[in-house]
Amino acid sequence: MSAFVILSLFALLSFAIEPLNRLKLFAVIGLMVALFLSYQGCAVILSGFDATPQVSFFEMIVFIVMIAVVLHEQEGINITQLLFIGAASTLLLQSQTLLSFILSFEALSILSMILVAFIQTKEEADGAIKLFIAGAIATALIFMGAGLYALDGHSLLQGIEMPHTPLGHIGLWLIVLALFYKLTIVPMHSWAIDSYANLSPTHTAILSAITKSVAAIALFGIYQDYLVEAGIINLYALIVFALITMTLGNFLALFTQRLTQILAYSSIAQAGYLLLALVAAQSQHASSGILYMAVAYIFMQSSLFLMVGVLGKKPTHLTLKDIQGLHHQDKLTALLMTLQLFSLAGIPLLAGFLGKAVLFYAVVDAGFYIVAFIALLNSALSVGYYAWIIKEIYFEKQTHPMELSITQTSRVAQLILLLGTLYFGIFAYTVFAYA
């Protein structure tokens, strides 16, 4: 029995179970078997997949988020849906052959696109567009990619071997180019702007946190030992795509008032800072660099978006002057954005600080000392705009109340994502025991 096999039994039957209580009660028991088969390290009994100690730790803190998303979420379809990806985000964590990963990533893409299909808006209609448009695109390079490797010589029932010609290269490139479009790297992220700032928070919370941090640690995961052998210029490659996307990111977030819009880039920068975990693949700390900064991701940003969702009648038309003086209403809920926006500042004693520091050591290991540098700018560039919405919250009047729509679940489910950004933060050799 592995968690793949629970999480898709599980959300088949959620379909027979129509009250909302008794449906987020269903899907947390099925979270925590999962993440107890996690714990135990079992694999999915298919041939091509395997989980190793940190494909197992890092399940473990997805299906933790997954339940924080089941207690704050209202909507029972959302809850079936996230089962399903669950249940997707394991069997790309744990793919060991090429053929494996794009099936499971491939699953994954379909799932998410089906996740947004319940559209109430135009600015929805909008954002699900541009996501499905990216994922056709993805799905195309995807499938060439695998052709033109297949085409070289080699088998897609195995790991990536060093190709035979450039034949073989470009396809490995053009599969990594469709990994891209879900990461939202420069110059495949323009979707993703208008996607995360006009989806639900919550399906944004899912899309830009979970299953982008699980398809980062699954590229890692299959492609390390090529970049390793496949040279310099692929690297210079990577380091071109990661500091533009990182730039451009936090550099863009200086100039927006809508806060969906704000997180947005930030999602966008932070995934430049995922990225330097390939560009240091030849150092013995890139894979803790890139565990530690994915569970750090992962908890503020889920964190994060699902707060945003309980702002108002309309969260994701809020701009900064919406949430002056919020601290004065609700000083909880002020406190938790708070936390989670330092850590994604990289404030000290907080799980986002650890996350970019080790990957910035595995970069500097790596020998590419300018390319530490200019990513460390980046994050202190980035506090400017955290620090802008801090400053709303906290020293601006508040012209109007807010209607908060806060549930005691939701509050739980904030409290969660916030322990897990603490206690990263501090116990940092829960981490690299398993990296």
Second form
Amino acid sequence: MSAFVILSLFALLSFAIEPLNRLKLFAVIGLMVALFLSYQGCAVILSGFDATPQVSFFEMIVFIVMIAVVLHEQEGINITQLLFIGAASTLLLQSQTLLSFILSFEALSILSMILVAFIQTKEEADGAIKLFIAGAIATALIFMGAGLYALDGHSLLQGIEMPHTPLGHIGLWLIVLALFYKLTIVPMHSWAIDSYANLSPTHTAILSAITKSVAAIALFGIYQDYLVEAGIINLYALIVFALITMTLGNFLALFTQRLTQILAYSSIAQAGYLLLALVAAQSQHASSGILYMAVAYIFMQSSLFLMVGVLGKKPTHLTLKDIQGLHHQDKLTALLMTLQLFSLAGIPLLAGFLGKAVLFYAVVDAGFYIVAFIALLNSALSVGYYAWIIKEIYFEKQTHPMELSITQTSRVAQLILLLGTLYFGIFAYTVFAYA
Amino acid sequence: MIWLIFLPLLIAPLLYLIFGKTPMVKYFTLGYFVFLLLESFALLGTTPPSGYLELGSFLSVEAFDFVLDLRIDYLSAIMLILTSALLVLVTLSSWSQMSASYFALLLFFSGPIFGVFATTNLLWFFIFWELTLVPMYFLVGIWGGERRIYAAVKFFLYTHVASMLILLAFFILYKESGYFDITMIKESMIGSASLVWWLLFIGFAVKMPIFPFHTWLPDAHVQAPAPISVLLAGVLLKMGAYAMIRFAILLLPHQAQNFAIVMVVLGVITLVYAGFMALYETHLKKMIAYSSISHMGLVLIAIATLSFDGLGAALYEMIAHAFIISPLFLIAGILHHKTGSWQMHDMGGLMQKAPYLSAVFVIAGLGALGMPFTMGFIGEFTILISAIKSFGYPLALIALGSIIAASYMIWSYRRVIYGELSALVAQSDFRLGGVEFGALVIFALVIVILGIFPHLIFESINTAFAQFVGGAL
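Same protein, different form: I have the form predicted alone, so give me the form predicted together with its partner chain.
Time for the whole complex; same chain goes first.
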């Protein structure tokens, strides 16, 4: 029995369950059972899948965040979708061979397309179509890459081997580029700005926080050995991608007024940081670095998108002006938002700081001082817009009150996510024990 | 000790969430800070003259040498006393403030600042160092002057960028030595020690601040409410100087020796440049802010001597500076509050309207220009002697700093305290609450008493650097 089986089962059964509260309870139970199974280290009993302690740990984190999303969610269909995505995430995280990796990645990709297919507004259609096209291109690239790699004379039923000819290298890189679509690495990021900004914030929380960090961890797991052996030129290419991604994301966020768009750019910048783990693949701290960063990222990013979702009638239209003086209206929401934003900015005693610190140290450890320095400067630059949002919340007067639709369960959801951000900001040994 | 750091971090958000405007929080904060002051004295009493007082290790992550080691030596203990004394005085000076959030932020600030002085683990030091920015950002941004938002964001960003240099330096130290703990790093060979020294020096120079990294300070000081200016000048700048001594000097003495000349030159430039800027300013609070920078130049010169005398003088001057600049900021704040103007030429004749307030201003000003029988004299004189001892007679030049200080201070007396009674001062009411005035009197008393009896603190200061002369580096 594994988390995958349980979640698939619960997801299928959940179609029959009504009303919403019962469905929520049912989904939470399913996720709890999955959490317990991951804690026991259970893996999918299929060849090509295995659960290392790192993977099991990250599955647990994903399930905790999913519990929070379920508690927060008001649409039954999204909860069912979420359970399916949870199941696919376990598959992707546990995949050990290239074939299982590609197939589970496709499963996750298709599930995210279905997730956004319940379109209610024109804008959501815009976001959904862009996501679909990006996903389709990624699929094309991934199969082309796998084909070239196979042509080079390797079996897809194993982990990655050193290619014999450039053809194999090109194949492997095509797969990486396909994943860059999911990770929103520049220049494969452009779909994400509109998708993240226009889709319903719950969907974005799932897409930008959960599937992205799962994809990052899986990519690192399967490519680490290859990157250590494949030569420095690959690392230089990754460095270029990572630095451009984080710098562009941070700069564009500075000049944006729409809240969801700022978060979208911030999410792109964070992807740039995550990519640094691949750059530092040869460092012994790289795996703890990406694990820590992903854990921190999944909590803070999902929390913020969910929180934006309950502000105002049209959360995707919110600008910085709309949240001015929010703390006069709702102290707790203001404080929660501030803490999560500070975590993204890398302010200490919050998970975001340690995530970045361990990850950037891995880059220093791998010998790339300048890269680490640019990443640190980027992180400092990002404070510019995070602190600016906080400035709007606290330093400005409220001109007109917002309509908040905060339910008790969404408060609980936010507290769970905050606990994650705080816990991993202080008790680092938990992550290091599994890395 | 661990509770002194983390408890305020836990309580402060609760105070913010539960209370709106109530005097209760203010009493609680004051009580807690008085307790901190007593606790700091107790810590100094138990600290061994050489070595560290071990206060335990927490939250250990061995794979990353990420351990909250709490250790206190004399230097830390003195900084803790200075910090908690200023926190008490800042609370008293803010007595008319009613908002619970304000005091919650002050309380929040006390946690990480204790952490900064009490840990020997570089990563934890950095965590606390950065965390002190957060309450400051809010205190300046919410309760500051008309350009508070610009000042708060600039302060936050500027010092945060500088911190990134420090973090990179710490990472390199860890990579090359395998430790984040300074007591272990001291015994390791560091390959790129010069690079590390430069990164640390620039990072800490921003906080001190040293020319040309000082530009954030006048904005932050002018826009911050007066008690928060005290916290900035008295605690945050001292944090920079403390870190400079602890990490750039005691941890990397050979590099400090190699680059001592850089420190002296920058110190002298800061002293003279900021002095002239103060002379040029007509904005009262800006003048005091530049005076503050100018004095930090002196501290850097003293640090650069790398001698037992010099470091002692630097620490004394740090304490003196905290007590001298603070009442000046407070009085400037009061004058602006009552008259609505910052310009010195709008004032004049304050002595006729508010003689006691003026007296405190005069005493603190005399301290700033280094008048005998004030703390300023002892600080500047010991720095002058140690600088001449280490670098020869050309450094007698720094006496120029005192002359410049005398110029701007005495001129400001002429414009603000004496002179003809201006219309603005005449129509303003300068009556103060007893508690706020009490805080000012305490500042003035400390300036004079420790100026006449410097040995009261010099014994502890000498103990702090006794190992330095013993060559135990």
